[in-house]
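One chain comes next, on its own, written out as structure tokens in the form predicted alone.
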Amino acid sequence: MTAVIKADNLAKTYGDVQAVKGVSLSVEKGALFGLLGPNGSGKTTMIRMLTGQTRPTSGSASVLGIDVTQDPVGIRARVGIIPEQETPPSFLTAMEYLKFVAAVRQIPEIGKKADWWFDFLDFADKKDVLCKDLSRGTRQKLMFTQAFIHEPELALIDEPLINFDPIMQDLVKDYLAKYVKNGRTIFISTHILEVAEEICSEFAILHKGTLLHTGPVADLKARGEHLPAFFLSLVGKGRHV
């Protein structure tokens, strides 16, 4: 199998707070990996760097075969990105941002590839609504747009649910499923563990930065375990690290 991400010792520090502290984990191509942990575990973190966002303090990190401290930019420019905060520019349109995302990408044809998604989403009718005065729903469909648009071989997503209602969350869960399957790889992080253990092929712990576990879900089941309760052990011994 192919690593599409491989992180060796990867470490972030903000003055005296270890955010991330030495990790090292591998994600295989065609995994749907779960980067899971509660609030302030240093997920955003790590994918800020896996992204070239943020640049390590210590330790190295390849997504794609790209360095992340050598060519951040490109790695950019190869895999579809959703933060944590859903942030289109107030003053375009939903049909304007994706015109900009497709002029920055050099998608052709971005009028029926955006047609498609705002069917898909279930948003077309603001298509023409500028992004200050859509819906945190709306706007988080907006950024699962851009990121998918160019169907991108990685997806990294911060929170992939967040904002989304029911109905929207499963249509959302059966696309990245989908997704995969067709030989692309998605990286997400979340702290929502049911949707982990629903959709993920691959996990791992982060607690106060410290990686505690990596592994298959399957691994779990086949254990008769469940990814909930195998999370809060783990974190209650790892609450003191």
Given for the second form:
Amino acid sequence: MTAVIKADNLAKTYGDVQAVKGVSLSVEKGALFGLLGPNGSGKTTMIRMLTGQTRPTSGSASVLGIDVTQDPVGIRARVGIIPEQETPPSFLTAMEYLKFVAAVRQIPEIGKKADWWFDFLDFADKKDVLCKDLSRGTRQKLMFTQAFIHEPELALIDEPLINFDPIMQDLVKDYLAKYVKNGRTIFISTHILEVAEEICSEFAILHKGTLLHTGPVADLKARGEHLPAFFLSLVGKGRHV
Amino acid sequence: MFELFIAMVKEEWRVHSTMFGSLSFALFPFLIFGIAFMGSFLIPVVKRTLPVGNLSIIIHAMYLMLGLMVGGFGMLGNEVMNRRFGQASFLAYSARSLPISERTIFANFVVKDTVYYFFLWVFPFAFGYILAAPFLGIPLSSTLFLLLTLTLSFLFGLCGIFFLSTVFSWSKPVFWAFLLLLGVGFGGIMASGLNPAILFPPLMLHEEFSWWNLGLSCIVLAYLFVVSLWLFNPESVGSEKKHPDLFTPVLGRLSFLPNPPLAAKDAVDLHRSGSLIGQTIFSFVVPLGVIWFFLSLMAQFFPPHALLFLYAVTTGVIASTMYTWVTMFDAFGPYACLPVAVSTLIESKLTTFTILQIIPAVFIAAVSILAGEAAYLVPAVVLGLSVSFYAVGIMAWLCGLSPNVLVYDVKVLFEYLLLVGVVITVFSALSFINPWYALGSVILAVPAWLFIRQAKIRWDAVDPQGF
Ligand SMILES: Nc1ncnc2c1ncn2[C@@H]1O[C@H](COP(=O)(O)OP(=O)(O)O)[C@@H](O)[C@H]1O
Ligand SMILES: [Mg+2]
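One more: the block was the form predicted alone; return the form predicted in complex with its partner chain.
Complete assembly follows, chain above in first position.
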């Protein structure tokens, strides 16, 4: 097995906030890796460092064999990313945005693929509407589409399900589970633990910037434990849950 | 609604201060204060060459300009927020979920801008002058009076531009008719040999105080403000209007540029947001019109060609701010998930900037002809564009993709003023000596290129900011 993501003692400090405090982890090819943690635990910061959007304060990491500080653009050319908050550009229509993404990524002829996605995520009626006029859920669908439209070998997705209704969550969950079947990898951050338990093959628990646990979901299941309860037992310690 | 107002002021402060720390930002008014304080000591010197009346015209004109610029930004503020932060992130947007009318929100927004920029710009400047007054033997009462008339000038600029921009978005024909009427009025007054500036209410008030004039000024201001509010048409959010694909054809047409998709996106943005026309009118033609007008008042103090070159340099500096037109809407955020480096984005913004330079080129050419100096058209255009490219190089180097926000960083502003100031002084002086020396300004392409190259290296090495 080969590691597509390797982080070694990765840390990030913003001013006097230590967002991530020396995290080491490795993600194998073909894994659906869940990064779990409460709000503010450093999940977004991890994803931003791994995709070269922000520089680690210390430590190192490589993604698809590329060092994150050496060639961040090279990494972003090969992976797909769903950022936590970003919204697509206001004055492009949904379709134009996908064409923009395709042009930047230099994928020729995107029309059919785009149409498939508009159908799949059920927002074909919105494809000529300006992004600024789209609802949150629709924008999330669009951001989801742009991350997968080039079928990257690795996708790093930050809370991708948060604005979706249960039906859409189900659809997307299936998509992700199938996506990794033929050797592609997904690194997903979420705090919806039930989803993580259902689809992830591996998971890590991040709390206040420190990794509390990492391992296969199967091990947990073999012990007859459930992820939500396990999560709370680790993270909820010292808190009144 | 006072809570909303306070919250909006806080928000404005936060946006500005997150960029470079509250302290550095808080120093900004002190810098303005310092400039005014020291500048005041130049008054006796200036008085020897300029009649006092002209000096007060110039200062009032500056404040009118300031009001125009702040207002111009405020007008586009909604668009700025929209493009840059997405709808939900700003109070002007999120307040929509509160039981408050859009008009109230807009009114709060306008008042916030006024108060905020008053304390950022107007007050520190007047205060510097007030503190310098005793040393210059100027009676305190006359300085306080100046504070009043300057504030009025500022408000005239602000309310004027708010009024014009609301009329502009309310009805284009009415807007053009209104401008035409204004132009004819001005032309008429000038043709009759009067200087229209002396009819500017704050200046009239400054010349001779009368309650009648003060009252009238306030009524006109209130009128402009109320009419703007009344005409204000809350844009319908969530309107699901369909737009045909504009991106693909534009992309095809721009394929000769270095980064076609980025350039095409800028073009579509400028077109759809209406900011190309809006910005050209409110951030370029209007300020330059005002400057032209006041420069021409000083015609007797300069040889005729000098005025043209002074104007070309000024146009160049203002043209360099077109870089802010193309960067102000675009945070790096949406690009961060794509294989685009900050340096690539800077490069592409500068490409769009370069295309926009057609506007100042045509403008300077037209002015040379109108001023009867067509013989110097080429050196004037070359000087203007060289200054613009040099200044934009400095801006890109100092501010990367955030010139609008970083300008309030005292250190950045100071470096900009210094680097640009020295160069424009040298080249204005050279062109005064001999108009054809202005052609020598092409040499500025070298530092411009070097600064841009350094800008790319510098801004690739730091984390892109959210603003
Ligand atoms: N750009 C930033 N500047 C300052 N602090 C930040 C920044 N981004 C994140 N943080 C802080 O870092 C910590 C981790 O944040 P984040 O990575 O967003 O966590 P999560 O995604 O798990 O909610 C939080 O305390 C957050 O306030
Ligand atoms: Mg997060």
